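In the form predicted alone, a lone chain appears below as structure tokens.
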Amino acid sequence: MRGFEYAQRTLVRGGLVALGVVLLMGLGSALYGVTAVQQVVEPMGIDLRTPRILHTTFASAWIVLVGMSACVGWLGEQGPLGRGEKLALGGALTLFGAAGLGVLATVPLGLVSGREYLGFHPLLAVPILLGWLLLAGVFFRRALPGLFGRPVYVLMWAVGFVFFVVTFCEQYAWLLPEVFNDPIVDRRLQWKATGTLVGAVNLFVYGTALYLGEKLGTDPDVARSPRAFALFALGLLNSFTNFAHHTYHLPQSHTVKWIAFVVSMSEVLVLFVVLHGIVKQLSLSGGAARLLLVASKWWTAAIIASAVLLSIPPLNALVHGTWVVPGHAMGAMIGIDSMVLLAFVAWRLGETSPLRAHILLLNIALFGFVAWLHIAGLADGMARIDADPAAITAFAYRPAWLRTWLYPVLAVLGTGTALGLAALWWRWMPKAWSGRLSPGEPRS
């Protein structure tokens, strides 16, 4: 472990990796649900749930570790590192290092949870858990003085790191017999915990989008305007309230259900207003990253449409467990996520070229492949409104026309989708890996 700089490449190529796996798991995933495919693998013993636990077990990783690489660029902006901190960092990445690899030799041998997000072995999370602590002691212990001083997007890793440890946490009450033993209070509690988790982890992605956009725009405050602060208080409340969406049709109250619909809706707006405000000051000249945010402002919009969808209690009655909440799922994880996380690593790893046919055709197909899941998923539920319960579980309710091009729609549309982020990847990876973090830092 030689500094900050060395920690924040590590976690940048770590990011990428993950984001490699998410990219072969999910075209896995997509290819699976052609006949032809399924006929071909099924008989090799190959299992649908594994692609798709390694798929969103990574993404979430893809996430989180570029986040924390632009907490830890920061935190060594304060200063150099110490011995104590050294330690700390290294004992971090090694733990979270040692965690993926265990995810990736034990899920195929069906050592899972069963658990949404969180598929994988619960041993695995004791040293997830732990790498958490070291980095979140680093960073508390150049962050705490003047804590409130500071540029909004520390205090939203601040709450972020607290807010990780404490749901994290939570999403293990399952192991519990009263929980477990009981589906009304294991359901509410999981969607509880990880609503709040996915709050934490927002916080990482604004707080990159507003450090990023102080890093390439001209305007100083862009981290300390009142817009970026609303933002900052309204994701804190909306990690507390958006569990709600997905808790409609268990007992629950009406109250807690519009104040997550508020909330929400809110939140999604201010995001839009912020990102709005984070382009507009952008130089021109910011390349790739500056078109990589634009595309996540445009995003941010789509998915207030969809959030609407899904959060109006009587058409969540109708699309809930349709293909619309992955559709708002995958527009949001990587049409908002994404496209910010995407815009640092260009930003960190030097790119200059403005990659517009790149980032245009990822977007074509990441927009084909959204739009789609949210056609199926309405003609889905529609049509199991009246249908014989009988006939649920076959899925022989759907139309005809939905049977036939609902699985080759998704393999072409996913493909493309994966292609396009696989293009950037592919351009990065040697760059992650060369030894610097751009062209203009010398050569570990």
Ligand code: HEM
The other form holds:
Amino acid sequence: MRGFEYAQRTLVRGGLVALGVVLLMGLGSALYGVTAVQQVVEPMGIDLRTPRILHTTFASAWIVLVGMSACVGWLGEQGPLGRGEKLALGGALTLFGAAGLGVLATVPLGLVSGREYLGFHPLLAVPILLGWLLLAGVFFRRALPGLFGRPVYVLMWAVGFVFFVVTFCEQYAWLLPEVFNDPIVDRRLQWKATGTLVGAVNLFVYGTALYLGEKLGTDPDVARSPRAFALFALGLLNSFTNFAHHTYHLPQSHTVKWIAFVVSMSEVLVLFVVLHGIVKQLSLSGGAARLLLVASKWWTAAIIASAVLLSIPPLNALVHGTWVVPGHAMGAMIGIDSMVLLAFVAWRLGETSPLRAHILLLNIALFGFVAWLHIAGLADGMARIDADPAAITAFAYRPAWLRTWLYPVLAVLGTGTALGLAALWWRWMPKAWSGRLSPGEPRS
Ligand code: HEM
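Can I get the form predicted in complex with protoporphyrin IX containing FE (HEM) as well, since the one above is the form predicted alone?
What follows is the whole complex; the chain from before opens it.
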């Protein structure tokens, strides 16, 4: 393993490969609903399960790998890589690569967990967890001394590393018969673990935004400000409570639901303030990275609205299980997380062009896509209220306009979003794989 810089570049490469899979499978999922497409793929035995599992699995991989590359960048600033660290880092990256290839090879063969999230075969969780522990070991060896005196992004990554391990293991509680045999306990644990896993991953994204803000900005204290620490504290608290708004339809006290609502809302509000603070101190020459951070700020504002929809119990009941859920998930994971991570990739790969028109068109397509998923989901939820239960599974209760336009519009706006992201991917993949840090280059 060559130095930290090479490890960072390898994580960026892995993240971009994962994004490529996300886009292909996202397209597959979006086009699958169009009758003409279904008539072609169904006789070939292709169903929606494979694209969905690969889409959501590699969506998490894209976010985690690029979030980690920022963290490895910071590790590199703490001094050259030691011999033991080289082995650990090399081992971690190899295990992640093997797990990724394993998922790609096994899911299309139907070797899956059958779960809503982490749908790949549970055996593949082993290399992911081992790789994670190896990387966490390298991180804590350098970050622990004087941890509380370090910029807040180091604290965010530290908590993210620990939380991921806890929630990732919790995700597999269903392997225990006493959990698997009790659907309520199983559902509660699954959604609690998923909510907390999202919280852990968010801490890597927030850390990356603050680390990049420090690199690109003029305010050396942007990652030591009280609002940055407020975001850290709320992100931490929300990791414990946000599960509640994933489980409204399971028996639990209303107090828990309202605590989750207040904490989630505060977190998104403070995130908006922090991103505003980061963007404000960025020099205008920040190019594409700056524009992408500006986009993530405004997406945070937009997600506040979507989160309100999902967090108020009666509204949650209305939209649960509808297209609002993927709309909210993708609004947050593309609009906030991916814009921050694309900004980091643009900076790391030395993107010099501001790409204004491109970033604007991407965000317009994404806005249309997310808005349509919310409109379709809300219309579905409303029409479902008085529907005959027998009509629910076949969506026979759907208004005619929704039956006609749901999938064609989803396919068009989804494709627009995919093309917007793919154009950046196409521009940056060659940069990520060539030059001094390319795999083929001799050691420098
Ligand atoms: C970085 C980009 C993307 C990320 C991070 C992402 C993430 C996700 C996530 C997490 C879900 C699952 C939501 C849930 O049910 O809880 C999802 C579902 C979905 N995504 Fe994406 N997505 C991305 C891009 C796209 C694109 C470009 C398209 C369209 C071409 C797309 C189409 C879909 C569809 C159709 C679903 C619903 C699948 C189903 O439940 O059957 N995604 N996405």
